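This document opens with one chain alone, in structure tokens, the form predicted alone.
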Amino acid sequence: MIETLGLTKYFDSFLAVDHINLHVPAGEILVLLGPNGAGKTTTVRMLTSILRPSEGTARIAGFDVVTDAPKVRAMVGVLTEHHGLYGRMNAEEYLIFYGELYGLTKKESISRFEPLMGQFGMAEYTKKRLGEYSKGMRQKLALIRAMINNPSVLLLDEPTSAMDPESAIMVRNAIRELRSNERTIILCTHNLSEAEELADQIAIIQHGKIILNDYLNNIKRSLLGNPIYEVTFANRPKDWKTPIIDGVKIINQNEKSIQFEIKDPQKANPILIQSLASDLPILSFFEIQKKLEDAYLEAINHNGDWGKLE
């Protein structure tokens, strides 16, 4: 749904985005992660064709976004750091307004908008004038301007700023279940709980170049070594010797837990916990998860000092 091969922009010398390759299919929802001046808004804005590359290529649902920018327009919605909101209008006029721009009726725009208006609590404020909305509502509100077209793909930049606990899980929600087999999301954002709550892959940008991308799971697993699973026991006599089974490493113990390394959970899960059943009462045995943050600044810390996430 969204493909890039050497996406290149300058700003006279400045390179701004360094040949940049991502390959995102339909349903998944990348995320793009990186400091402020990394290239994520102007990356962004080349897959919206509204800035052209200097050099590469991109396509979103098959279109390239400089020979096909109209088409590409037509099925992308966009969320800004800056939402552009008339604060003059209320929010039906605001959205009719937008609808209009995508060619639609006002009847298909409020047919759209309503649904969405009541999906995030917005309902009551349709007749209100936006100069009158706190930040978090207009953050919605610019979220709902960005599906009224639906869109077969989204580009969300930090789409929870400014919203409060309840509202910022509304939306998170509301992305997952936007996601599906017709579109895809490439959401922009600094919140790496969040990120790692709605991720498939995962991308870090540095100066204007990937220097990771690939499935969460993987990126974890790269970057943090093997799962580590943990098994606590009712009792455990002082005696007892651990099991030996290939591929699996005791990295921290004491009366009552174990901490296991396990290089093929699925194939040597099932024979531990065997092994150690036979033996012991059982009283738990989990995975201890891995976050991404700790992966976040592995790989920051391999290629040099970014500054401080905000």
Given for the second form:
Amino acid sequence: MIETLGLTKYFDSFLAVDHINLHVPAGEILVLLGPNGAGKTTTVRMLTSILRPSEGTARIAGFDVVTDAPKVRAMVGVLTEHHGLYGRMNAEEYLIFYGELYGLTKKESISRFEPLMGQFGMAEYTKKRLGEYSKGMRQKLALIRAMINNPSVLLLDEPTSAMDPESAIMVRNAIRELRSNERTIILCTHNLSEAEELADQIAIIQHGKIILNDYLNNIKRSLLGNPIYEVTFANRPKDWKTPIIDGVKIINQNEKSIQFEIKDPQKANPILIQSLASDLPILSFFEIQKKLEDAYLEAINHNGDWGKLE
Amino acid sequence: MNKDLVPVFIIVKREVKDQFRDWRIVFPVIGLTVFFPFLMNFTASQMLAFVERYGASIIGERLVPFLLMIVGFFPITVSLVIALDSFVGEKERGSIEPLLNTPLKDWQLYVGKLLSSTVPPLVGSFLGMSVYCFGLILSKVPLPEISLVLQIISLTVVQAIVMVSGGVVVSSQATSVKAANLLSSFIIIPMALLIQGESVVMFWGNFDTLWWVVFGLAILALLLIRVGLAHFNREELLGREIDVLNFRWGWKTFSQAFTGSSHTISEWYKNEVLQTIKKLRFSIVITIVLVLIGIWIGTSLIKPFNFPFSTQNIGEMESQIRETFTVFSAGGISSVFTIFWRNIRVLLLSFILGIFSFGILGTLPLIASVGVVGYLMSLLQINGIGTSVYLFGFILPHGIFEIPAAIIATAAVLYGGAVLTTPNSKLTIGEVSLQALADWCKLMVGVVIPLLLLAAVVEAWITPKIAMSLLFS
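What would the structure be for the form predicted together with the partner chain, given that what you showed me was the form predicted alone?
Let us now look at the entire complex, which starts with that chain.
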């Protein structure tokens, strides 16, 4: 659905985006991570046909962002960094205005935004002047604006940054719902737990270059090693011997627990659990969660020396 | 309605609605629409009574339409404020990017902004004029003639369009509202001068001249709209952030365009000067046509301005010419530089006029010069002195250098205006302007100045001798 090939942008001699290759199929969310000024907004602006790529191509649902710009804009919903609402309008007028720009009638716009306003807990504020909205409400309204034309592609820049936890959960649920409806989403964020929660793919961009792009689990594994499992037990028999299983390595142990690094959990775990259960009074067996934050810092610190991880 | 125009009206509808919700726009418009015309009515009736006491009723008669023009003009000044805010204001408030993300085409957004900045102040202006005329009827002051009212309405409309189209160009190119406001003096000052000129014309009573003003302003408005559309660029609109003048970049762009990739003077002539002349061929043809038109206008002026020479006149002319040649003796280097500087001054004037009119007024000095030549040819011919004597004796010896030089320099000015109004997605308006300036400088340095120096030498040292021998032999 979104495909870029060698997408590059120069501002005079400054290289803002450097030969980016992305592939996001329908029904997936790609989270674009990176420090401030890494090139995330420039990439999004190229994908919305506002900035013209200096080199390379980008296609949205088969339409080229340069040659088919109006078609691309018609099928993309964008939540921009600055929400840019018109303070003297109310939400209804504002959303009808944007609906009309996307070719919707007033009735169609209303039938589109009313459920969204309800979903985001804003139904009672439809007639309120936007200048009186709180920051979080503005962000939600900007998100509704991005969804007014029922776009097949959504580009969302920090969608929950100004929201209270409850609103952020609402928005994240809405994003998940969109994914399940086969929408393609690119989400730029600095919130790594949000990224971890929503992402199918992660792309880390630094100095305009994608230093890492893969599915979330692959990234964690590649950067932070094989998954680690911990088994806890009531007590360890004195004559108990560690089972030797191919691809399973003990990395830490004490009287009450053992941590294993397992290369292929799907294959090794059933054998390991069976072996442990026969000798030990097991209390629990679980995977120690690795954080995206660690993977992100690892990637940024190594500046993508290893290239794309397989 | 045309499908393509629908988004334009969606923009206009929203913006106009928004403007009427802004008390900073509504209050001045109401003031200028309702209260100001009453003040003008009072002024008109008082002035009429005053001047009639001294029998100068003509001043009163001229004052009534003049005040109508002022009543119409004041509300449209608000349009400039709205136009200046149109793009850069939205950029500063962060609302331009969502708009740019919609399927709107560039021209739809641009025309939408243009119309929404023009319509409300114009409505205010028409209302103000109506209130003023109603007041005149109530005070039993005769209304101006209908043709004059039409002229004033047309002037008001084109003035509003010129101000708005200029304001929108500034707004779409400026980096901030502050920068746009500072640049607005380039619109306000010429408009103020224009209003002064129009006032003089109105008191003078030469109302036909006002149609020419309407025509000229309409052309200027069209050119400004064309320039705005040609250089409207979503990327530039979002990308420009810095207000500081970048002299280094400016000089680099200019010098690159001036020298190109040439390393030697011969390379420069071959690759740059000749190529630029080639680029100018269409402008050169237009300039030659304008030269011919100028000569024709000059020759046709002989009818209203015919001065028959008497024998005494011719005798006096001979002695005066001989005296002139004695004072400015042929052979002196100072006369060469005087002539050279006079010609350069004319071409500089053409350049300056061209800057403010997209090249159009830059053709006036050349047209005026050849117009004088045409007039003198006719005058001499009518008085029995052959055209060929004047042409071969006074004009052509140095004219074979001077006329091509003037045509090339004028064509470069015309070309500069043309490229500014031509869409160019690859270059910014600044780059286009600098390249046009470089082209003009290239031709001045490479062709025009050497030709004018040569022409000045011939005009100072050779032409007088040929002229004297042909005229008085």
